[in-house]
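First, one chain by itself in structure tokens, the form predicted alone.
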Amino acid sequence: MTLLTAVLAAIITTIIWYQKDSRNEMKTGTLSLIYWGASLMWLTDAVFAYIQLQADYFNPSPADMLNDLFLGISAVVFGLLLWLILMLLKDPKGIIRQALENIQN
């Protein structure tokens, strides 16, 4: 379930990017490589798991699916937080600017 929700994260912000981002103004194409390293990084875990449980690994419990949801949905959120720090240290709209500079006034 980590892998699907980080792919499924990853592909959506990909379309975004590619459609909607096409001077990266707002650095979706830097989400869609957390997201896409994130995958790779439950991918490699997947293998390695696989390699250890064998015929297992394809009939995880339900509490373990549910576990392994709330992470997927976890690395999803903090990928979306660390963007959000870099679009208010970054403000390629400047709005922040703006708001601060009417606060001087």
Given for the second form:
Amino acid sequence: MTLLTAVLAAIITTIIWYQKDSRNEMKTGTLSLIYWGASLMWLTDAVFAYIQLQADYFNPSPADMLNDLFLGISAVVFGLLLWLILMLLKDPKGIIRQALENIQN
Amino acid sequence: MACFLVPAGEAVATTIITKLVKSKEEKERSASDSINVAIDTQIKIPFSHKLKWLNNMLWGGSALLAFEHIWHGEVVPWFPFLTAAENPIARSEMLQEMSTVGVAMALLVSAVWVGITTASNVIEKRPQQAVKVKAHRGRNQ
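If the structure you just shared is the form predicted alone, then what does the corresponding form predicted together with its partner chain look like?
Once more the chain from above appears, this time first in line as the rest of the complex follows.
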């Protein structure tokens, strides 16, 4: 479920980047790369888990699935937080700089 | 256990390489500006920019996996920071996981980046006019 959540987030952010932010002004390209990186790493983890557990890998208990889903959503939110911090620090549209100048004036 | 440390280590190395490549590109650009070279109309993405894609995937992926490890109690805020490093048996298991899963993670991310870079090189070589005509046709359909 964690892998699925991350892949879903990666696909959605890639579509948003392609349609609305191809110049990466809002850094959605960076966000999609963060999610793709995590998805690839969790995919590797899943392959190794499948090698160990075989068919049992696809029969998780409902409690495990719920916990993994909760973890996946939390990881996606954590990724959004990283993106938000990065965007505010880089300030690609100069909004924070302008706001600070307004305060000074 | 600590598989994310391998891609995180690779991220450190690629970030340093990116900085070196970027400073080299800036030097080359300033040199070419001074001798007034004709402007190349073809789209050319600097290699340092492509390396940033790899950095973002490695740093982002490692950060999210570190979050997962904190969630599972495998990373703690006190020394030695990894619960698996506290006893020799768990430590050897951790090292084995890093050498298998961790290395595989780093290799997969790097392989995907090579694929993205190759695709971007192909797109860069396409004549710009053809791209514009295709886009115009698409809009009219």
